[in-house]
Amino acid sequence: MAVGLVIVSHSARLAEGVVELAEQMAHGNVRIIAAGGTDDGALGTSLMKVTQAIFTADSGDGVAVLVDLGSAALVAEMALEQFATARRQRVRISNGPLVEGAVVAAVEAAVGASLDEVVTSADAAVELNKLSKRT
């Protein structure tokens, strides 16, 4: 088994997208879960996609949670006051950058971190350097 994840985003292609590229870096060995979206299918977020999607990428290890804006943080937020103690204490939301974060977080998934390990990864993925150094 392997800490779970779950991808927030306004957007259901979006999310869909994270996904893909993230499974490609786990190599399938990380269940990782897309809630984007409403529940008609409009740009927003869902209480309801959150909730089951976190259900669903819990494997048993603990779930991350990676959001693309500040009210998806809130929706997923909402989500964990409808769990239970013990299921709250096994899901995280992290602060890192959605794209990056995501890699980076199935990445460690998949080779067995934990899920504190999985989610400070994700978090320090703010720093990751995309260009080169120019002088």
The other form holds:
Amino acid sequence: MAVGLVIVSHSARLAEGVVELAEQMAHGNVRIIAAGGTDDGALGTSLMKVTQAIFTADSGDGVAVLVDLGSAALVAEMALEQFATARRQRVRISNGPLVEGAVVAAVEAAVGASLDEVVTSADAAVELNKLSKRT
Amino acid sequence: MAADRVCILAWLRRSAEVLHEQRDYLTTLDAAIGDADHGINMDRGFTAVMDKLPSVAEADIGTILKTVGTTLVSTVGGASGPLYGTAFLRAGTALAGRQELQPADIVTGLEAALEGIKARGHAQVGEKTMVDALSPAVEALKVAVASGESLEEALYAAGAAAEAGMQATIPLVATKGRASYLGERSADHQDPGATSVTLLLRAALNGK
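Please supply the coordinates for the form predicted in complex with the partner chain, as a counterpart to the form predicted on its own shown previously.
Every chain and every other molecule in the complex is listed next, the one we just looked at coming first.
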């Protein structure tokens, strides 16, 4: 199918909003799963939500995980460590910015890019220039 | 003198009480330089630990500590979940199968916890984190145990070193964790994570 995406945010609403934006670029070809907030809906991150989202996003072609703040990366790293080697090798955490990274990753995944290509593009999204004409 | 499972369970119980009592204090510290949830998160995590402990009350110390770790990871919510969770999981792994701990074993467990936190958080001393309290505590414990002091004396030394490390976080500018987003403005505040580490180590003496 395609590389799946997991959007990890401290805020459930932020995660869902980013999924909404990214899906607009993926035209239904990519599994993009939100993992926002704690288990009881407060601001924070949940290992269980992140773990389940990775399972749901994984069609076998791999999963790119995008995170909002540092502690979301800690939880994502912990999720990876509990997987068996085969699954762990097809899940990667991107250091890219959450919104731009997710949109770029969705575009790449939708056209069938590999996990490496998706993550490289999402990481590079930090360089995207939003104020056009400025270089 | 050794610490058996009863001592470990008493320490965990005392830790939960202290974190509950100090919940607002920790949250106030975190409100100054973070996301104002450290007290709430730690209290929630250790309340869940208390609910879980009866199921492992007869288990070995390693199993008890690992159960604390997995419980904290899944209930704490903030960064302290993975950090404390990893600390307890690593300590539990280092002390797997043990029914009682000699002072040297406590050094082993606490060293494993420190290494776990440093690896998980990619943190070193001086970055205004839990490591600033735990690292000197481990060092003080090691020195005290090596010089043949009693477990009580060694734990006292560890707690005092943690407290000194905690106070030394006040002038530091944070370079790890949520406080790092504040840059220079994170200075002149005591780190909440270093504070909860100190409370937990101090609870080891009160719980005996």
